[in-house]
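This document starts with one chain, in the form predicted on its own, laid out as structure tokens.
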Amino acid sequence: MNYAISSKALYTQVYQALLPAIQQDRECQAITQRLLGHYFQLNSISIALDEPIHLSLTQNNLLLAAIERLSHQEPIQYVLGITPFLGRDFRVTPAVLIPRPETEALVQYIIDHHPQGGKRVLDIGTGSGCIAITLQQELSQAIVHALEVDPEALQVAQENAKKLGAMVHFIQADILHEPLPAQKWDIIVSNPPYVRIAEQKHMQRRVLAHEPAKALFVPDEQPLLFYQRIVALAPYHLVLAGKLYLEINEVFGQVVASLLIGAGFERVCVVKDLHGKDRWVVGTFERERNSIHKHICL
């Protein structure tokens, strides 16, 4: 059964239930119109315009269950299933991290500057794929691999590379404690754990309630925990000029960028994102190299 509805009163209706736990104007806006974009198709232009819905008794119930989760404080994305990454829808549950803006600009960084074909990749941590899977795509004929230690990540991963058709060469390992496959790459890239846990009171509770911590948080006392084993692996498995590229805690660029110094690598650079804050560290390794090249660009 169905019945008519305008779009405008369907907009009132869904907003004025969701402000008391967004509680931000703005952010329950944005967080309206995603969910009337995805079970109705409206965007702003058809709620302008008013147009009217036929809204059945299945798609009114969907709609009050994600309504109930988002009042929950669970992130848009795992209710909705999906999240847009660089033009590309791509699946996401609480086994996976949600992809951020200062990943998609990682990746970006990686295609502008790799106009070249056939480059080798290995992405670190994939979790969703959207590194790997994005690259495969844009890097013209590359050939990726996709490094993964959570089996439901991991097969969150391989949906989306099939559902996307990127042919990723997907491995489950720990890279803390497994060596990584007698092979080289071009590219070497990862967004691993950063967050340490001393930061979670700085942070919002759908986050620490609904994303994986794994996927997020490192000891205090070890905050590079992660970087120190990329850093030390990377030489062995990188081309001559191969590029490493790692997102950061914006508190340890310098320190981050000071590991791959010291680990024979060159022309490194501390990258700041849209916000003026350190995001990402480059690096380039280059077997017959001499120490009055290295140094830090800002």
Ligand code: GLN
Second form
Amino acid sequence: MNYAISSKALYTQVYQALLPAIQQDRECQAITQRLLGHYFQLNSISIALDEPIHLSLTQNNLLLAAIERLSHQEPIQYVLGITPFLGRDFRVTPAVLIPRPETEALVQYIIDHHPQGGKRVLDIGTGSGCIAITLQQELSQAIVHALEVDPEALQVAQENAKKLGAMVHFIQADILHEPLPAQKWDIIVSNPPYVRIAEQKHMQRRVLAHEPAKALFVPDEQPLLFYQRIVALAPYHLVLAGKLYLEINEVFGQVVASLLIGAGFERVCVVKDLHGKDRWVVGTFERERNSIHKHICL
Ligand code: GLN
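Same protein, different state: after the form predicted on its own, show the form predicted in complex with the named molecule.
Every component of the complex follows; first up is the chain already shown.
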């Protein structure tokens, strides 16, 4: 049975139900709009015009269940099971990190720097698959491999590739303890775990309670664990003039850049994100051509 309800009234009811848990007005507004958009295809204009909506019992129950989960600080992306990444919708579950705007910007940066097609790409620690899948679809004729240690995350990435029609070769492997497949790529990209346990005290409860710790954290005494391993392997798996793109913890820009230089990378750049924080390190592997000339561009 359907019953009609004013969309403004529904908006207010949902907003008020969420506010005690969400606390901040702006965020509560954004989450309310996202919920109503997802379940009822309402946007801010239809709400402002107070368009009536027809609420079925099933929809009502879905909405109540979502409000309940959000009240327990569960991220909206997990509650809806979906999040946008550079214009595509990716399924996300608590097995995978929710893609961040910084990672979208890194992928856009890679797309902008590779207008010519036919690249072979490796994504290390693919999670939801957002980097690998987007690059496969945006770089023309790219051949993309994606590595992931966690079987549940790998399943989510595979579902996303299938849903979005992306041909990505997924490999379950532990980058820290296993070798890479014996082949070379033009581009290696990774957004590995890089948050130190000591940084937890500055993080939102929602992230700590719900996102996968093993995709986020590294031990305080080994903050560069993944970078050391990737930078050690990359020279054997990049073609000449191949590129390495790494998302990083903002405090380690110079340190990760030095790792790349030490491994023979050239044109090593530390690139800042939208907030002016060091967020990516990029390098080109050219050692066999020129082993003397190196410079850092900042
Ligand atoms: N940028 C993520 C965060 O802010 C961390 C991503 C990662 O560890 N690779 O929580």
